[in-house]
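Here you get one chain, nothing else, as structure tokens; it is the form predicted alone.
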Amino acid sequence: MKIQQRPYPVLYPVPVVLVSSLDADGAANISTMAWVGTVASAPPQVAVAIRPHRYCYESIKERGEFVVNIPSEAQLAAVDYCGSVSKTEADKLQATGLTTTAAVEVQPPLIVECPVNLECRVRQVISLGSHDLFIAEIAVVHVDDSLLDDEGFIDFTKARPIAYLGNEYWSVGQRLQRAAFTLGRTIV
């Protein structure tokens, strides 16, 4: 039997990533989230949902840029800390010793522990109540050579992403199929 409950966002698992943006003075700034997904394939377009009082709302706002810095495993200390304190209260690069590197069409810097970057352009805001939507087109991938396979695409079980699901950090685990495997099709 199934039990009816409120409505909450339930949805699960979500990627975790880590968002870089500039603030007003231009300095680089880290922020963990976990409301984040594709949303379009052509052109390549991501949504991320922001509370507006978070740091990064207005830099990302009046900018129209930002960085979505997908971590492994191995930033996962990096990703509960800048998921935890605000750029207000500290220097969240020189806490967790995670370092930038110049994107190639945006201003906000990559991470360059983080395996996989997208460089994003806001293409519209959306007001949802506590979060905004921020939808944004993906103008460049940078992916780590190490994580591809021998067919040209990432290798999850070398990218080893991170998921969320309600208060807590979950590893991928393995791949299962690939997709329309009932139909005896291979999707690639």
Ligand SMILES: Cc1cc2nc3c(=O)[nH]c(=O)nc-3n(C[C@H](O)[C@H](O)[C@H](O)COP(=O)(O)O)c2cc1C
Given for the second form:
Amino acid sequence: MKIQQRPYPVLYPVPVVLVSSLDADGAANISTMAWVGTVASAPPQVAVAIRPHRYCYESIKERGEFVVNIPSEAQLAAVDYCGSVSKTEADKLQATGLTTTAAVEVQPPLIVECPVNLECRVRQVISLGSHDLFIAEIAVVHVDDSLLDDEGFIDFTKARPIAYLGNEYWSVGQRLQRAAFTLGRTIV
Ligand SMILES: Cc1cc2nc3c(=O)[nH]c(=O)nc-3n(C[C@H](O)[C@H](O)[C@H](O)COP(=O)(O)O)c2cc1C
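Having seen the form predicted alone, please provide the structure of the form predicted together with the named molecule.
All chains and molecules follow, beginning with the one already shown.
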């Protein structure tokens, strides 16, 4: 038997990422985001849903740029911290010990400890109610070369990304099988 529930956001698991942004004074910030996803492949785009009262909201809206940093399990403590403390309360870079390096095409920095970084440029902002959806084009992808497989694709079993299940962080579990398109079947 299934019961009906009131509508609420229930689509989990989702990836958890660290979004880096730069405020009007040029100060970098890191904010944890889980309502994030890939939304187009050509041009490649991601979407991040951000509540307007987050400190990073204004920084991203003003500059039209941010970086999606994909953390590994090793960065879990920083992920949880950057998702519960605002820049208004603390310098999260200093508090977590995470380090940054300059991006190539955007102003906000990359987080060095995250093995994958996507430099993003905002194309559209859609107001949805509680959150605004920032749809952004991926300008540059940075990958730790130790993660690449023989075909040059990112081996996410090595990247150890973190999945968010609404109130808990999980590691990615067991491989089930390869996707059809990897065996030569096309997606229509
Ligand atoms: C696992 C996790 C996921 C989160 N995802 C989002 C999100 O998708 N959108 C959002 O606006 N806030 C999200 N938050 C909350 C922000 O990360 C949090 O409010 C943070 O303090 C914002 O930092 P800032 O004010 O310095 O930008 C999330 C928090 C956690 C712990």
